[in-house]
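Only one chain is included here, represented as structure tokens and corresponding to the form predicted alone.
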Amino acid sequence: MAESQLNSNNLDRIDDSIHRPTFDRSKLKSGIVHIGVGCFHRSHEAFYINELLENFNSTEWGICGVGLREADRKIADIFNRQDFLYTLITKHPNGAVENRVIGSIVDFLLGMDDPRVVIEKLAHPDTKIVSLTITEGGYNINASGEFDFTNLDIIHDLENPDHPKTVFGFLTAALKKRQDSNLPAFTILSCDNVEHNGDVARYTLLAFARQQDPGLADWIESKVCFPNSMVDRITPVTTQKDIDYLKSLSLKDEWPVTCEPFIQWVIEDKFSNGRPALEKAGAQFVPDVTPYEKMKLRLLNAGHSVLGILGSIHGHETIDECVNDPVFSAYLKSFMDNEVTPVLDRVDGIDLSEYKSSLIERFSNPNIKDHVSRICSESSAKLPKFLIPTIHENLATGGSIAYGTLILAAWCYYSDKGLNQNNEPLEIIDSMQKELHEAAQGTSTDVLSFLRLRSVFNDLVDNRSFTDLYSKLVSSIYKNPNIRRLMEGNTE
């Protein structure tokens, strides 16, 4: 069979093993505008909406993607060539693979090229939900937990409300238009791995809006809903192997997405202007997301970081390689049982023992080659949200901090040396890489130097119980970076 470029004209030519959309995409309205279309959005929210469109008549809930960074131009170009279609490759632990062309995204706009087009789209009456995956660091919060008004792009947006650069500038410009036109407000739905993500989105947008237009801020406060949500699906970076795999099925997809079969979305049922019936597609609506998101962030996301940082120093390349190592698996289980579980709230309908066992199974999926460098990327934004709060809570209650503290000590070595224990270079991806390296570099003369980076660690350096253990572990790692030795010592 001749290779077919993925687009609307070639859908009928695609191999029968690949499921294709059966709904009429030409009839879809963009009821959802999503800012930050990456692999996770395409494996998660776009998949849920696709399921809804496929099985129920929900023509008002198509998705228009929006990119606000120059890096988004690549996916914009590919989407335009592929009529916004892409293939989702779901890889099961037993080797089974499901391939599905996703058709829920029907448009994509770049805010850098013409901000007015994006603002008009956001302000359009069809737009009922604006969803976000802007990463943990995208909410522009400083170490004190306050909105950072020193950000140069924020300063620009405050001075140039009609030509914004940031998500805050675009949202306020669009909401101002809706207010002036007497249109209902849209819902702002965060899909980021941030605890209380809706509350964080609300706080940051209101902080920006109050500085720019206090009257608009009052309107946003009273009219816009910001539901909290918990999102979950392991989605590694697309590789050339994934692209070549589809080529073996005679399909040319320039940017497919791979994922695990597990998927979960728990959403606070609080919307400004209607919502899709996502419960029909498997999402769960609840009055309070808090216990679900805390469970997921502290166990799955922190567990990923535990494996990623320790695995990087040891020399493991992927998460499945880490968790299939008995020492790493035992360490992760001990961390979850001894330090995370005691500080979690009761989660209705969830058996924590089964949930933790499922995480081990998901992490060990041999067909999801999630590289440790991706898991460790932007650790400066992740660890203060996923791991450090667990340490603080255990310090307050007299619980164990041994496992979490070793992660931070290992992160110091990782940030300072940039090498694994075999002296091989590590790929470090972090917007604060320079600051982390400089702080960690001082460890040889000041064992607490890394912790003095308060924008990441806040006041941990002031806690004697923590610093005594941290100092011991850091000194041990620097003397001998054989990380397994220290892990085995913790799990004995």
Ligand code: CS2
Contents of the next structure:
Amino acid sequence: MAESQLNSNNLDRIDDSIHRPTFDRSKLKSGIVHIGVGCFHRSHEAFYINELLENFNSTEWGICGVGLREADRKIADIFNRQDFLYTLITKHPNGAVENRVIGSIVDFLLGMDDPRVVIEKLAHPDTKIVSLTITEGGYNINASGEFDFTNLDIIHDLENPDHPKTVFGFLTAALKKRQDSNLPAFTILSCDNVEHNGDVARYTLLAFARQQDPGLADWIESKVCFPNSMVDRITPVTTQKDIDYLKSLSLKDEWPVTCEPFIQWVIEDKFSNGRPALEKAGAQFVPDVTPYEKMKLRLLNAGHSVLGILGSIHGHETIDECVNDPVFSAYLKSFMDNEVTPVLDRVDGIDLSEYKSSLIERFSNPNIKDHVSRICSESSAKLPKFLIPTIHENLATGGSIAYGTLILAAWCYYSDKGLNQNNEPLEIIDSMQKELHEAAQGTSTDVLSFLRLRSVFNDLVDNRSFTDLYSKLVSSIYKNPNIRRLMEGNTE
Ligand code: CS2
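Switch from the form predicted alone to the form predicted in complex with D-mannonic acid (CS2) and print that structure.
Now the complete complex, all chains and molecules, led by this one.
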């Protein structure tokens, strides 16, 4: 069979094993504008909305994607050729695969070329929710937890409210238009892996808006809802193999997305201007997301980082390789049981032991091939949210910190040398790579040099109980980087 380019005209020609949208996309309004259309948004929110559109009549809740970074041009070009369609390939642990063309994204705009188009879209009466996946670092918060007004793009946006570059500038410009034309505010729904992500979005947007226009800040404060939400689905980076696999089914999709079967979305039910019935598609609405998000970020995301950093130094390539190594899985279990579990609150209806076992099972899915370089990417934004708070909480109560501290010591070695224990180069992706490297490089003359990077570690360096252990572990890794030896407790 001849290969078909994925787009609306060719849907009928696609292999029967690939599920296609059965709803009429031409009738959909974009009730949701989503900023940050990465693979995660495409495997998660866009999937939920697709389920809703497939199974229940709803014309209000199509998604218009928005990209604010140069890097978003690639997806914009591909979406233009594919009518915003893409294939979601769900890979089960037993080798079974489900392929589904997702049709819930119906438009895509770039903010860089003509910001007015994006502002108009956000200010359009049909737009009821603006959801975000702008990454952990995207909230522009410094190590003391305050909005960072020294960021040059923020300075630009405050001076040029009609030509913004950042998400804060776009949101305030659009909300100002809505306020001026007496339109209801939209909901801002953060879908990032940040504890209290809605509260953080609210705090940062209000800090920015207050600086720009105090009257608008008051309006936002009283009208815009910012529900907290916990999101979950492991979504590795798409590889050429995934593209070739669809080609073998005669489908040309230039950027499909792959994911695990598990999916979860827990959301607080507070919306400014209506919401889709996501509960029909499997999402959970709860009064307070706090215990769910803490459990997920401190166990799953931190667990990923534990495996990713130690695995990188050892020379493991993927998360399933790490978790199938008995020394790694034992280490992960001890970290979760001894250091994370004691700091978690009870979650109604969730058995924590089962949750932890299910994580190990999900991590060991051999078909996901989640590369350690993805997990370790932007660790400078992730570890202060996923791991360091657990160390602080244990320091405060006299709990164990040994497992978490080894991760920071190993991260110092990783950032300094850029090599694994076999002297092979590591692929390090971090916007703070240079600063991390410089700080880590000082370790040979000052063992705490890495920790003095206060924009990442804040005041951890001032805690003696922590630095005593950290110094011992760092010295030991530098003497002999065989990481399994240290994971087994041998620090000599
Ligand atoms: C990962 C997450 O970025 C990371 O380090 O832990 O992307 C993780 O796969 C997702 O949060 C799963 O929901």
